[in-house]
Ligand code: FB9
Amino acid sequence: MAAAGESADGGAAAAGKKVVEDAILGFLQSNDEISDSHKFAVSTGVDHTELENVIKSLHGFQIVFAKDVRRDKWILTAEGKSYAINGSPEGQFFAAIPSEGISRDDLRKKLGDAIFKIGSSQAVKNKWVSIEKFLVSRKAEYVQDQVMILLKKIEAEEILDAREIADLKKRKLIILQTSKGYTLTKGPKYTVKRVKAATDLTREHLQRGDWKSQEFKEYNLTARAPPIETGCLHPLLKVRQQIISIFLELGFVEMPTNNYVESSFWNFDALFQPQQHPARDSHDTFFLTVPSTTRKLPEDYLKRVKDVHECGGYGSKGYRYDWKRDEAEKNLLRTHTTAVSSRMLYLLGQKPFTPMRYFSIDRVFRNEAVDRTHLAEFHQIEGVVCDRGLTLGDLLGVLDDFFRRLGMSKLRFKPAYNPYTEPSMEIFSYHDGLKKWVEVGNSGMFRPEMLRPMGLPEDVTVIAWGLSLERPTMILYGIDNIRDLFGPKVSFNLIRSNPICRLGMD
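Can I get the structure for only this chain, the form predicted in complex with the ligand?
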């Protein structure tokens, strides 16, 4: 019955280990050293790997001193092995020729193309045979298959001279195998019979009193603790946490983003995005078949949205097209969290105005071509500031403050276009690590055609910006392909062993 914690076969392995240990310690009792662990393994019939484990343990306890020795030895290739058994091609070639000679074809059939080809050239070179047009005949009574003999010597680990080695090597019949071996000598704590070191001082030791002579295992203070299986955060969630704390520090409130399914109305129409805008067709947007349409839209507000699209107002001339309700009722997977901003701004417009700062970080879906940096879904980060008389300067200021906390202090802005913001700007940051300007987001001032129908006062302006969560995470964690960061191909190792998110320390 195996001792507690020791599995049945554990006993055998330990016994095996003990046998090997005693063999080594016993040998060193009467010999100064074991010069070559490989030879010792052969002589004791022990597998060298098993011997190696014992050597490492004895070395660890300084019972023996093990010095690494690199051992190069020639071994036969598969071809070499077959010639050592069947004879070299030239040897087989010669042997296959009857005394009266034989036709080339018969000989080729007898030996096969490979042996015939190599054998013929070597046998001729060795002046063993003559090959006329059709007939092959022996030129020697008896020949010695030197190659086969040398190959057998290699197998027997006999030493060959350099020229012989060179020939066999050139014919790819042998290759050099480098293996690590050890030379063993007695260590400072050498003992011929090793008493298993005890790990702990026990009551039994004290009762038996043998603790005085008992060897105790050293504490291996460098031993790594067993990995503690803990939960671990995906890098995306670590960066998200950092960005959430930046927004909260800046007094922003998180918007409820728990609805991937949205109506075209809040995703597009409320944002003054015209119904014929290219982003609104199924090439860019995932429309739902079930439920294909939304039922509840605020009627009075919808009327004002229809009007502003069709004929403008609030200083705008609108888009002058027939706005269709059923287009706005189509359900889709939201293409941006700005759809959530439109809902929140509408709610803000339904009560006496109070300045607000909102942010959202959640999934958005776009029917786009997947490539190294784009999937059909990503996490959008959005910041929205609503107040009276906000200007583009305020937007620049907030962007500077936000991105500085993200570790991006050098920003540049490029005019851009969004259907729902005017002016709009793409944001670029100089990335010291990548030594280049990186597009880090988009921004703008929401159009009055969007805000006024919501009921927000005329002097209220709303600045907003957006970026993705994946791009900064890829750059911060040095991940080149977005598929290694998000989706079925993500390696658990990335999840388990990714460092903390240190914004701004690139």
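The structure above corresponds to the form predicted in complex with the ligand; please give the structure of the form predicted on its own next.
We keep it simple here and write out only the one chain, dropping partners and molecules.
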């Protein structure tokens, strides 16, 4: 029964479409054009949406030529419609006052608060009435409700001057409605009765012999195939993969970065960062409640770290404070991937020394105020070169090579302070979108106070640098707000339509 009903509905729809089509073609037979499809729809008693579908079909087959027409029309709001029927508030206010006058309270009850409030204001402004302390009376014997008259003209689609429109619009009694319609003229293939073109040459056409007179639908050789739905790589993933390729080309080995949770020991203490350093405050670091501490620390190495913090060594006086194990055991979300580097360098120091190049790319967490260039969760890239006799010149050369391969040749370096590197440098790159120099990373040479307790030989030095993944991606893709790149507000259109980003030397 359902199938039969659907078939009946489909047949009725097709019949209705044929009636509309015949009406359009019949009208154009004796007229040059249909100037307004909306008026034509009203005159034929057809819904404009249904008419529009037929127009598009006829236009597609060049039977008629349809030209888009935008039509602006003032229409009444719900309040405006009420006033067109019952009169404006000032008109109702005036009409409700008897010749002998009426008290304010009685008139308010008669009209209601809304009409009384608006009507009294407008009626006084028009000098129609006099409102005393207790009595409201007429000042004119007869008035013309001009607002009601104008609203009726709007309903009748009469033209009003600009001042009248402005007054009604100011009172929010009318709004501008923009509708899309068409003007129709005969097309190059116009016919009074449309013959449906066949889509295929069938066996029946050949048997009947009517294929000679049959009109066949033309092939649309310019039609595009449906777009193939595919996955899209995020800009961060594209740049990340390119950076991994750069590191591998330069002979680096990737470090394991699967520990988001680190102890303060590996994140801070092993890096010769004092326990009273501001970075250890909860305003800068996310500390864990459960599990709040770790017990798995190498005891001999921990003692050497404790000694260098308290008393110094290797040419350093240390920090001269009472180092506390409790602080070192606190768990946190790692604030940098240098915590991973400290683990790898410690392991390197436990066996005969071999020069190494390490890198890592993974998430880190900092209790930052979120703005257009900062997030509380982001990706950090870190490169570490460990060899004998490395100098600051080696660091500058590696940084220049690395960032040029990223496509960032406009670099500046600024002296900086880090507890675990000396000398230290901040790295800046020019952002064409923001029109300013943006800090993209930090770098330096690891201090002896950090390296020697690990067991690395005295002639071994380590150069390192770190940067976020987000900022280079912003520079390379011309994105000026980091929240558009990473986080819950990212637009899928950005991911779907972002251009191919090629990294390479200038």
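Positions refer to the first chain, counted from 1. So that the term is clear: the rigid core is the largest set of C-alpha atoms that superpose within 1.5 Å between two forms. Bear in mind that the values here come from a model prediction, so they are computed numbers and not experimental data.
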Superposing on the rigid core, I want to see if L51 changes position between the two forms - specifically a Cα shift of 2 Å or more. yes
